[in-house]
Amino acid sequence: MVGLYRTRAVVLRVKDFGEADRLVTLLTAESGKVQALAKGVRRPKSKLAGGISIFSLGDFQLWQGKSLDGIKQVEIIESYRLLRENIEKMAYASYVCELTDQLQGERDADSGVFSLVIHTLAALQDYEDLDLVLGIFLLRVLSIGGYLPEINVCVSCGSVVPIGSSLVLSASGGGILCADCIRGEKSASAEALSLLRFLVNADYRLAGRIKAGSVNYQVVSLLMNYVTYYLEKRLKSSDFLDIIREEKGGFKSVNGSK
């Protein structure tokens, strides 16, 4: 077959499409965000079905298509199981999925989101401290698209913010301000901020030996907070999302935003 290539890739994002087929979004190692055509994927006897599972990771055969690439064979290297069948992990994964879905444009290659997106959802199957992996993620991928907040000095007057002080991080103004500058604005605890830079150079593996409690909800409620802002519009899986982490920890949102 013409136009037949190989590729690693994670689904995204799953759809019905048509009486049997699904549309896949597919985030791949070497041509970024992929749409893929899984035909007859519906029926009982399709050899795709167990390939084509959201979360999942393989090694996938496509073909090139006029408007849609299709999928001809997919090999599983890793299902990810764990998400699709924990009720927390499933929150935390689908926010990852669609926050990357929305921020890769189509066939726009990064190798660092795809090596990011994977190894964020093999520490939300093998830890239990989510919001902890979850801030990690976030903190990590606005980066990449160079949006990382400012954490170290005040975005409105400039002034270095010492550690201790309690945490405002303005959406509008691309970073944290200091105690000078908040003007009542609802802040979050000062270990936050320590948590917060702490965070931007730490490794998933610190999710299986440290724990922060309501201090890595309040970073996360502000990061979520802050990555909605500069997408403009609130992510489906937020709402999800939010009663999962709230049920979970008890603790209540902090919003941050300005």
Given for the second form:
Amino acid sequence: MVGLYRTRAVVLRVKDFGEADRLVTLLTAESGKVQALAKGVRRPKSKLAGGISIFSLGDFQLWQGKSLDGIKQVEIIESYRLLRENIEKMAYASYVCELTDQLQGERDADSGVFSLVIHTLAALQDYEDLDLVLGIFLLRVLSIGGYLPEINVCVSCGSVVPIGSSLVLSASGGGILCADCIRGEKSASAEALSLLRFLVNADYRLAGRIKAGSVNYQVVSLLMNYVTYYLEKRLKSSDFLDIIREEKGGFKSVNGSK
Amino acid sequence: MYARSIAQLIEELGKLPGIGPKSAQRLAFHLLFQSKEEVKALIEAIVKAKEEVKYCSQCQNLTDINPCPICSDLNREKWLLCVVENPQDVAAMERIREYRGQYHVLHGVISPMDGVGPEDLKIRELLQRLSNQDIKEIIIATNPTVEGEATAMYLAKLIKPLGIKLTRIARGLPEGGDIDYVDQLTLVRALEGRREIDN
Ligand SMILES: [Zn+2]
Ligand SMILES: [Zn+2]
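Please give the other form, namely the form predicted together with the partner chain, since only the form predicted alone has been shown so far.
Let us now look at the entire complex, which starts with that chain.
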């Protein structure tokens, strides 16, 4: 007898496994990450084929295995198709899912990450300003992990960093530095500091409304470095995201975004 | 527990794709019970293939003659180019005997989470070819997987500005499937039903 259970989950990762199977990393609503086998899914006539796509949200029926659970059935709730059909959106969504995969342990109790990921994927699908969405996501992730950078006072001397100062974010220091304490660190504009302070309390609906342009690019680049520092490793998907972000605009704006 | 040399053989075989611990054990014992000559022939075939097989300077397919037989076949259309993921896909396309153009093998697909980006594929070589040769149509025949579609989109972005007609094999292929597994009729239809990419 095989034990069956149901769970709502989002597909973080799909990897070819064996001859015709795929290994699927699910982020479940109640119990963190679960690795599950999708048997025979690469065969054209598989019932599961097409149902198990990265980034999609569904209700899964799983069987319990000795070392690995398996996927028996899935009913897609939201496939987030656009995230797979638009290469820019795909680059961002891949980064979001890989970061989540790294941060979330297997069978961890949910700490709000599931709902954050779903809202983030939906925002990446719906909005044009992908950097803004990613910026908000990174700040939320840092906040859940207890690593939210200090953004009001200088982490070196403790003095208040006033509006209009340029932004210097020190990952090792855990927050921003004032003009007196900068030691060789790169600084971004004063608008970047304002945007960072604004994004900490922002939600995704804003991504459809404000226009932050290249300031966004700077802030998100800084936050990505900040996350890399705490993760102690570079995410694989960040190389491709860098290529896409640079092509799309950022500092070297070529032909605007599409 | 096995003798050290057997354990080592099992471990090496287990590194092959699609081979789990059980299959590795089965293969190891199969090899052990073969004659010395049979085992030597296998080893020689592996070493010979490894030494002689190279990338074709034209299509990047694996070959022991350069350029490969397909690239040097004068009866094939020179203006038509089909871009595929790997050598197995060239074989699948050749099996259907419908296609008479050239190929370009990428040797993989863009897969952000595996750290495979455009620079890891034979894309530079493709662009080089497009600037040297008079290609009029490119069929992108990467698998209908997420990574295959992403690669197709990325190529479209690079190739569109060159003014070359760009088509994608039709969606008749099941989503998430491998071209390698698709039956021949489906593949013929997918090729016939290719559509221009407009992005
Ligand atoms: Zn200071
Ligand atoms: Zn060739």
